[in-house]
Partner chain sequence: MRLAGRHLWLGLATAPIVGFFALPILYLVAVSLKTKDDVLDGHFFPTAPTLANWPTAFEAANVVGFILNSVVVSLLAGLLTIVLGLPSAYAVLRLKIGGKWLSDVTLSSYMAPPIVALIPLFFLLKATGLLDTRAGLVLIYGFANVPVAFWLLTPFLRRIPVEIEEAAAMDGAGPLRTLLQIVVPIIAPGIVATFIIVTVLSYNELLFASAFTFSDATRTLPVGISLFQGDRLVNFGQMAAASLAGIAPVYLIALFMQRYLVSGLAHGAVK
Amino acid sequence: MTAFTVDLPRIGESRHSPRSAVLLQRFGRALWIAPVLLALAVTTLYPTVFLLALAVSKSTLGKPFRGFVGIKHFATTLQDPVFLSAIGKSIAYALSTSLLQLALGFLIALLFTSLLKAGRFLTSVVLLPLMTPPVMVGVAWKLILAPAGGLLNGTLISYGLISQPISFLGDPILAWLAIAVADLWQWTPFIVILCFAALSTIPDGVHEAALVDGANSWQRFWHITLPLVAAPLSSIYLLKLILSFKLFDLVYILTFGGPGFATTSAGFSIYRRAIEQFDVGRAAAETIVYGLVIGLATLPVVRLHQRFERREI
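Answer block, the chain by itself, in the form predicted alone:
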């Protein structure tokens, strides 16, 4: 029997103290989330700070941060009737066209769902407009709507519906309708795909059980289909709403904000402020103001989506 004992770790027992093990565990977790934090810093934090710095400074395209101006750009932006009008028109356009596209896309998806196997093939076909670059969509619709030699005017004249060509892009209301139609043609297939995916998640047995209970088509749609896809539909509407708030390419190609400022969206107004007038500081302030407006406008939809999700749980 020896007088000395050595405290050797057992097989599988850690050599570190409990405190060191906790620190190592926390360090390991930090390493896992470090890439995410770095990506957020590069893609979100840095652009936001840079945008704020531009908004409170006198900046042009060639010479940023020439001097501190405080909230001057924000005050000027909030008193600019042209930009405020552009925000109002952008909100009205986004809310209305997104709702219309959601309704139309959902109806088409319902039709595709009823076609069973053919529905998956048709969903691939309707993706074609979505694959077209936005610039080409604008050019195509500008050629269709042109007063001289345009397809639509030529068709209407040939059927005797009009005697003189109509300047669709020269009238404020018709120009907005033309932008909405082009947007509808381009983005409705995207909504159809998303709605079709949402409808595909409904188990077949649910409808079969309702059919056995004697429910007609309208009752199955209203009491089964619509409640089960309410949460996905609200997400789709929110996504399309955000895309519509960023309206720029169709306005640039079809109307360039005209006639006058009639079809100037908020995004196009910011572009003209920064690129045509070289006032980058003011454009940054307009961007921040418009971003806050988008957040407030989409907040009810976010709350509605959360309510639908809680109901499902």
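In this text, rigid core is short for the largest set of C-alphas that superpose within 1.5 Å between two forms. Residue numbers count along the first chain shown, from 1. Treat the numbers as computed from the prediction; the structure is a model and nothing was measured. Compared with the form predicted together with its partner chain:
Once the rigid core is used as the reference frame, the Cα position of residue 40 differs between the two forms by 2 Å or more.
Between-form comparison between the two forms treats the chain as two rigid units and finds the smaller unit turned 14° relative to the larger, from C-alpha superpositions.
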Second form
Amino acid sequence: MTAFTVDLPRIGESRHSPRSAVLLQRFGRALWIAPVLLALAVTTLYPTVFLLALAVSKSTLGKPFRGFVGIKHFATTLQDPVFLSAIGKSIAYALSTSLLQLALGFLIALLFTSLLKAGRFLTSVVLLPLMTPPVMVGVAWKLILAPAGGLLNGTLISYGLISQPISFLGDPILAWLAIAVADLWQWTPFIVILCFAALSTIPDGVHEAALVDGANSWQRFWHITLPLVAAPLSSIYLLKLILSFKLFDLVYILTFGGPGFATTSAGFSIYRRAIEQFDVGRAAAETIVYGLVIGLATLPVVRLHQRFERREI
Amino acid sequence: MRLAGRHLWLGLATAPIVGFFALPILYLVAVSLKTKDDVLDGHFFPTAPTLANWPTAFEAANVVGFILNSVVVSLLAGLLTIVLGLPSAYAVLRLKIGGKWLSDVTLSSYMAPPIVALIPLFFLLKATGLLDTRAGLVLIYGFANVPVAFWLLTPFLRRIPVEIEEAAAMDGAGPLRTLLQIVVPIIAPGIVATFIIVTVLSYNELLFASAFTFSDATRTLPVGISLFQGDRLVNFGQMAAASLAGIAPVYLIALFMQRYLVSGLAHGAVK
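Provide the structure of the form predicted together with its partner chain, given the form predicted alone shown above.
Following is the full complex, with the preceding chain placed first.
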């Protein structure tokens, strides 16, 4: 940049000999990023190293590292059909619900954009689900979906659509749908806000020019709006994907992984293995496997995002 | 006329969307006003509205204590996050310290699901005697949200004209003074938005809170609410009342700060 940034390191120059001044400078500069390095060390570096050590040892929550077991935990994990299916479900869930929410959120944002002033007010309104603790989201949806006396069953029965209450959270597929609906309720507004912001960055003149050229609204959307927001949309999808892989709270409240193991997401499975069964060695191996799988699953989206970004420059 | 028709159409399209997003919260309100028999009725509106659930919910569980724990923990953690995140974001962007690798590493660290850090952090808190303490949660949340703050603050910092900081440097202000006296006042709205967002993230967090706290003195609200359903006889009316009491603080913040929040979220993520 400019003289400003070049000048900065010269703090204390007059008071010290050149060499100690350089050292002091270096130290002073490192001090600026020390906080973030500390945070990274505590929340990322240390957990990674510690997990690797746990994964190859016999460990419980009470007594970690009681002996070296090699790759035993990894072998067990990769042969455990319940955990592998939990990973499969987590991936399928994250990819599909994120895509659905992106599409829905983008449509709502388009709608709000055409509402102009009211749209800005509405984006504030849809902020509320985002601010609602996921646990409360779970409680609210649990009340709506309750088999006996829930709002949905009550409504369906009173309109004569069903004769017996349906146990929404007791059926494997319906339980996943219930989690997806609660997830959609919580996160779509967030996507609306981000899409709204992306759409508002499109200069007004672009649309007017196309209008003059006789482009209809579909052509304007397909050839102008969509390409202009492709890069932000891909980054929003990536963000939601990451959030979906973290799925925990809604499972915890709505189904606690059931019925059976039907809605046990990978994260929830690891939590139970570690915190309820105390088998942290195996939980650590599962965590590492899951982490790698997430990395692989998000890689194509990262690549796509990079391609869109490059195209913009 | 045509304009009015267009607005009517858009209004009709908007109504069900707003209705869907309002329904669960409105239903919580309705259930909190229902008697025990009324809850199992399946209708939206209470037939005999009662406020009895509210005091009994607060008696049945330490709801006030849970809310207080959540408020204290999330506010302190939010402060810690800003104190840690702001200087680093400024240093990377303006002082060119740390370079691109630091922002990349910071952002990618946030991509790891929190479950990854759960077990190691459990042992760290145990070793430092911070397990089942509010201080432990403050530190964990404060550190864990630094990437978010870093990410939200950077666009605000980027929009400050470099000339302003150059002028401060000419006048002999060091980088720290420039940051505190020039930069912070300019991006105060961005800092407020970031603070609110990271605070709300901590306020709403369940995974760490449920693994690292196990007494009423430290339990946060999400953990406290999740205990309501542990009982064999779930009292839905009380659960709804307690949930609403817990949501209230966050909604008040959202109500007063909505303008900052929308711009904070929007500028942070779409880059």
